[in-house]
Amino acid sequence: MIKTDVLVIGSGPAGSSAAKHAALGGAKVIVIDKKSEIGAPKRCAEGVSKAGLADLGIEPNVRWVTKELDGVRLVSPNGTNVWLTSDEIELPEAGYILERKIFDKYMAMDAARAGAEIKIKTLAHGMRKEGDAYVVTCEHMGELFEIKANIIIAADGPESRVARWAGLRTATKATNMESGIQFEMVGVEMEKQDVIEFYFGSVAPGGYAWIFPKGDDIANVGLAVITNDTDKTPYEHLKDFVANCPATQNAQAVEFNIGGDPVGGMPKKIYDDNILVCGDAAGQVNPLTGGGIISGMKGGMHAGIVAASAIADGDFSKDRLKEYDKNIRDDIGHEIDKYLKVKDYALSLSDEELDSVADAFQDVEFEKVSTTELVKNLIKVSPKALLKLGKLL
């Protein structure tokens, strides 16, 4: 049996962030990952914050950003655009379209370099308690071994096998899940290659298409639905959204990826004795963009430095732990909440809605590209909207 004070479960960003924070506060770490590759297959759209990436303490390099973003442009049902670029207004929520396969790794470096170790393909069976730890069975190769650690820190991403195990209720509601698929595609044809596009309505129920430019003609293309909202499949509305948008007429896809975005936010519980939840693991995504890089990183960041201050003090208890909770709610608590009042909103919207308020942004000036401003502009040009969501502001 391995000892150590923490285990970290997953090195997604989330994992790696609580891993690198957890061993710069002292603690001995062990992270597995059941993958052979960290960051790969990528899940995401791979778009961050530049405002987000400096929270974290991270600096852009060059290896692992493929393009520095511009704006944004809002596309409604019946093709109305909406454009929101640094030609006009301040763009304090630019930021970077990521290589995700690098990035993750990356971040998985900088744990190991802080002192965590990294054990991949490395899958989690199992765990039981054991006095004051958890022991998990592990398995490598097709060979088992336990691990016994004073704290668990659950980055298993959406539905944590972990979180159940120790009896946590994280589960997200299939009326909270999208379901992501993307194409990363060649030839892609954008009007800007530096501006993000978004696409509103019925071509993806439930959520919204997007095109993220990677350079050059490579972008990806995706959309994220929630699947008892339509009849079609996720693949079938994402092969749709592709013969039909202009952009990609003449682009052809080079990878393939799925996965489900929890939207619902953070479940009432995330800790408990010896174990911390964070990522998409604890619900720790923006509702409205489903945008869960920097939220679940600043989620791992509160956790491993909880779990190095609780192991520093030996005492692993929910009411050590607890402390965990309150920073993150703290941190962005606040904004899931308010996006998800956000998200609701949006999705009572019909296509005409959509397009009248895409209309109505025409005469609308932004000081600034960001959620809280599009929220603040939405209130002002549609009456329902103030009724819904006036408190917010």
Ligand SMILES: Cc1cc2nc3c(=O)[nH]c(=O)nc-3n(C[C@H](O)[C@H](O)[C@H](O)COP(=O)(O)OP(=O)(O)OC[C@H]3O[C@@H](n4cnc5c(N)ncnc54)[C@H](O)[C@@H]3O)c2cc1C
Contents of the next structure:
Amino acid sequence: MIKTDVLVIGSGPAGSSAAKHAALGGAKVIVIDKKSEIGAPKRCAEGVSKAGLADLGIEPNVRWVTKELDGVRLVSPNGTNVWLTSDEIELPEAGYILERKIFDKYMAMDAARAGAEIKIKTLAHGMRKEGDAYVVTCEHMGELFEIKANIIIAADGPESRVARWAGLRTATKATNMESGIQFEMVGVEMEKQDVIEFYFGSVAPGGYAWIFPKGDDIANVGLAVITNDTDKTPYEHLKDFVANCPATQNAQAVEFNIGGDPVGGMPKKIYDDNILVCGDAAGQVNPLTGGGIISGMKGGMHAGIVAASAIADGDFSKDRLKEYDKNIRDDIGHEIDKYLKVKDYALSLSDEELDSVADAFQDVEFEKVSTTELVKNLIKVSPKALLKLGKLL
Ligand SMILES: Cc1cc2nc3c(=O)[nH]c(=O)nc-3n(C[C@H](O)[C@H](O)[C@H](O)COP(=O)(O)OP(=O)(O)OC[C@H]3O[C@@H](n4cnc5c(N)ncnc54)[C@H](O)[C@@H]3O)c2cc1C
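Could I have the structure of this protein in the form predicted in complex with the named molecule, to go alongside the form predicted alone above?
Whole complex next, starting from this chain.
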């Protein structure tokens, strides 16, 4: 049997971040992933904020940045645009579109350089408690073997099973699981090449549609829906969106991506004796945007740091590991709660109300205007939308 201090299950962004920080903290770390190529296939529109990468101490790298962004275009159901670009406002932060297949591999390489041992094409089948450790049954190329670890870090993504093997109730409710579906396309004709576009309303019930530019005429074109909120399949919504959007009239798909995105926030308990849960497996996703790369990596970072210090103390109990829960909630919990409210508000609006809101914001000079003036604008165009906002705050 192989023995280690920390076993990270899943080498997505969250798992690699956890492995890197646990190794940097001096723990013996193994990270396993069932994939034969880390990062592929991608299930992501690949957008991250600059500030998020900076918080994690990660320098952007030409190997995995495909496009630097200058802002956002919001499109309401009737086609009203709100542009939030540097021409219009002092942007608090812009971002990048990544090449996840390279980024994820690069993050795993970072973990390896920090001292973690990576085992690819290695599936965790199940685990059992043995003394003050877990024994995980793994499979590599048809062969079964076991790894014994004092601390397990479950970073096995949106369909996570590892936390549940340990008795944690981390499963996402169907009503909080967005179904994301996307084409990577060539021949996309965007109005501005360095702006990400979001389309709201019945085009994507419970979510939104997006076009994220990747340079030249290439873009990720996708949408996320809550399937309970619609009679159409996510694929039917995507085909309709591509057929009707002016930017994709001459575009062709070169890749098809599909995946779940847990947008209900973090479950109550994401740690226990000998286990920490991070990334999508712990609902560390922005509930409004569905973005989980940065927040998941922050989860991984906090999990890795606490795991290493618990190993150094020789204490793997839940009382020791709850420090992780405090640290990650202090770091991203407030943001998640705030965006849950904004999402609830956005989802409560009809297509007409969304159009009114877009109208209220259309000619606003964001830098110069006060919140009171924005509210006055909203009262003029849609008192109903304002009332709903008031109820949620
Ligand atoms: C369509 C779509 C678009 C998105 N767009 C964005 C975006 O633009 N920006 C953004 O920030 N986020 C986006 N997201 C969310 C983002 O992709 C996830 O939040 C992010 O990948 C979470 O990272 P993770 O490491 O937690 O999980 P994952 O990236 O899912 O990694 C989990 C890893 O665990 C491995 N694994 C699972 N089970 C086992 C097992 N039993 N044994 C071994 N290995 C296992 C998997 O192979 C996988 O490599 C999007 C999601 C979807 C579905």
